[in-house]
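Below sits a lone chain in structure tokens, taken as the form predicted on its own.
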Amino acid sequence: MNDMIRIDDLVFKYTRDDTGEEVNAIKGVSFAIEKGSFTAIIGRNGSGKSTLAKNINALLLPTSGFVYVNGYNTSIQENLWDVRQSAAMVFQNPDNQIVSSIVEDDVAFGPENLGVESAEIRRRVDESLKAVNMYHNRKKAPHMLSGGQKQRIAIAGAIAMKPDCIVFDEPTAMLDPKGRSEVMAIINSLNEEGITVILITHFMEEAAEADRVIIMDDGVVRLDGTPEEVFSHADELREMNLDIPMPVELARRLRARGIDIPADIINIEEMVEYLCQYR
């Protein structure tokens, strides 16, 4: 089986604490994600994308339907250990994930809970911190670090668990442009090494770096395809109050002026290269 994640007719409902109203957050969603792929999931606030991410990691369990992670059914209690070892998760706010007062101790927390032997934990911690360029900060207190550095520590903690998949739930939302760029470089590097990446984001430029983009709206999948395919539906995206990447919008305007911009140009580097060659 080549599926890292398989979701079959997933429904997730919850009850609001303040009103007692039942909310149908996920409405019969089905799709599969291949091992080693990079999938971005986009949607406005309330679209269900973060709820979907938490179902993948078994932090939430389906109201009905099924979620399989590396073949493990998340609804079976005995599988939860294997599910969370297979698919780690990195959240929006790194402060909510950091549990220790020393960086290297925080990265070691996950492997320790998995019962990994001490020598292997040491090796994993060092490798993970080097992977995110934070090894030199291993003895520091996390609260002394910047937001971007804290998020890199959170990612190192996920890497140290040796998962096959990492779900990133808006990991750059609280970062400045430099921090966002650093985190995206790490995410791409992890995917190049064979880790399945699922990126929940509202930044279209980040989604453009993925192999596949899934657009969620009101608990359902509205669009699903390559970035080129999905971003070609500009009018539909706007109906969902979503932007399109700036290079895609620029390409649309240039085409309207008679310049034949190729449809597969979706990032700034490709656009600049093409325009520099254009005569």
Given for the second form:
Amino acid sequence: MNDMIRIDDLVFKYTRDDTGEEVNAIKGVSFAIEKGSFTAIIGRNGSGKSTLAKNINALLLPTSGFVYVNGYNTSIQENLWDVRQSAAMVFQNPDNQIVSSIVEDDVAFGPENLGVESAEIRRRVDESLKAVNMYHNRKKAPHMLSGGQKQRIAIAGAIAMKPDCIVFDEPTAMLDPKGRSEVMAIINSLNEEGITVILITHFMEEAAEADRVIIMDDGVVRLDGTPEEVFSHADELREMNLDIPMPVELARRLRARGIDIPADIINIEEMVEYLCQYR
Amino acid sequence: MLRDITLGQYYPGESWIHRLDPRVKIIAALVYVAALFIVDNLIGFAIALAALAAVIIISKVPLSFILKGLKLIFLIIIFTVIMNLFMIKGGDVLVEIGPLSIEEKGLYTAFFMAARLILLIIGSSMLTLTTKPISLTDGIEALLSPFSKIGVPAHELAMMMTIALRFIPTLLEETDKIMKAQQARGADFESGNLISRAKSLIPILIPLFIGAFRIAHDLAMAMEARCYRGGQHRSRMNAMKLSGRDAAASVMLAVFLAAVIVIRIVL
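With the form predicted on its own in hand, show me what the form predicted together with the partner chain looks like.
Every component of the complex follows; first up is the chain already shown.
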């Protein structure tokens, strides 16, 4: 079995607390995510993308259908800890996911919960903090750090659990541009080291860095493919109120004027490179 | 400004006292407080004072720093002393000022009361001055855990304290943000009488509480995602280990307690 995550006809309904109406957040989604891949899931607010992420971590359980993480069915109670250890999660708000008032103690929280032995926890904590380049801040209090730094600690906390996969639920939404690029750099390097990455986002530029982009809208998958394929459906994306990355839009307009730009150019550096050499 | 707040009253240091195991320090503080109630004469107080002085010197916490944090409490002590001086009657009359008089028994009671309270307050604050809040929490958890069999939620209490410590600065920041947002829309927190000032706090408290619940919800989810399942199966990164230092401190504590008891019985 080479799939990290397999989702079979997932349906998720919940009842809103305030109005009591039933909301059908996910209306039948199926896809599989390969081990070691980098998948971005995009959609506007209310598209069901965050609900989907929480289903992968067994924080929410399917109303019908199945989610398998590393072969473990999330609906089976006994699998709960294996599921959460295999697929760690990093949330949007950097403040609200840090438990301890000392950085290194917070990173140790996950492995401590798993009952890992002390010396091994120490080793994992040091390693994880080095991986996110926060080792020098290990003794600091989280509230003294910037948003991007806090989010890196949250990522270290996830890595310390030695997961096969990390689900990032809009990790950059509350960060400034500097924090955002730091976090994206770490996500990329984790993926290079073999961790399966699922990035929930609404920034198209971030999605462009993935191997695969899944566009969710109104509880269903609307588009699924490589970033190049997905971004070529410009009209559909606009109809869903999603921005097209600037270089893709530029390429589209240049093509409309008869300048031939290859379809695989989707980021700014490649575009600059191509245009500078264009004759 | 909010970023600079110190939690508790920890005085950072690396002294012998700072490095003691938090469990030993908590027990020592409890024993010291108990000993102060055993003591009933001058020699006993002299020993208690000497012990405290030794701890303060070894800990290298400046005396001015200790006293600074206790200003308000000293006001209360002075008040108690004055009350005792004039109210407790018995023995020879020492001073007479109009209808008020200070008698021998009043003087003794006032003196012992003041000495006991001052030693008690400084003694127990030495614990919080030399122990990080987080180690204190760990120590309390470890000391309470034998009682978890009879239903004392040791781990839960410690986790609650840890999270409270973690979120005090976050909530302060939130309060600051809300106040600024309200002030930007013309709210006035500074003028008016006490009642109208208290009323003007309501628009701060409501969003603050809603925010706190939102944080609690997010945090609970994040903790679950990191496999939190209460105290069972949990290991610790920094397992507390008693060292020779702690043994030495325990012996000294026992000697101190024995001395206090002996003096009480003998004298």
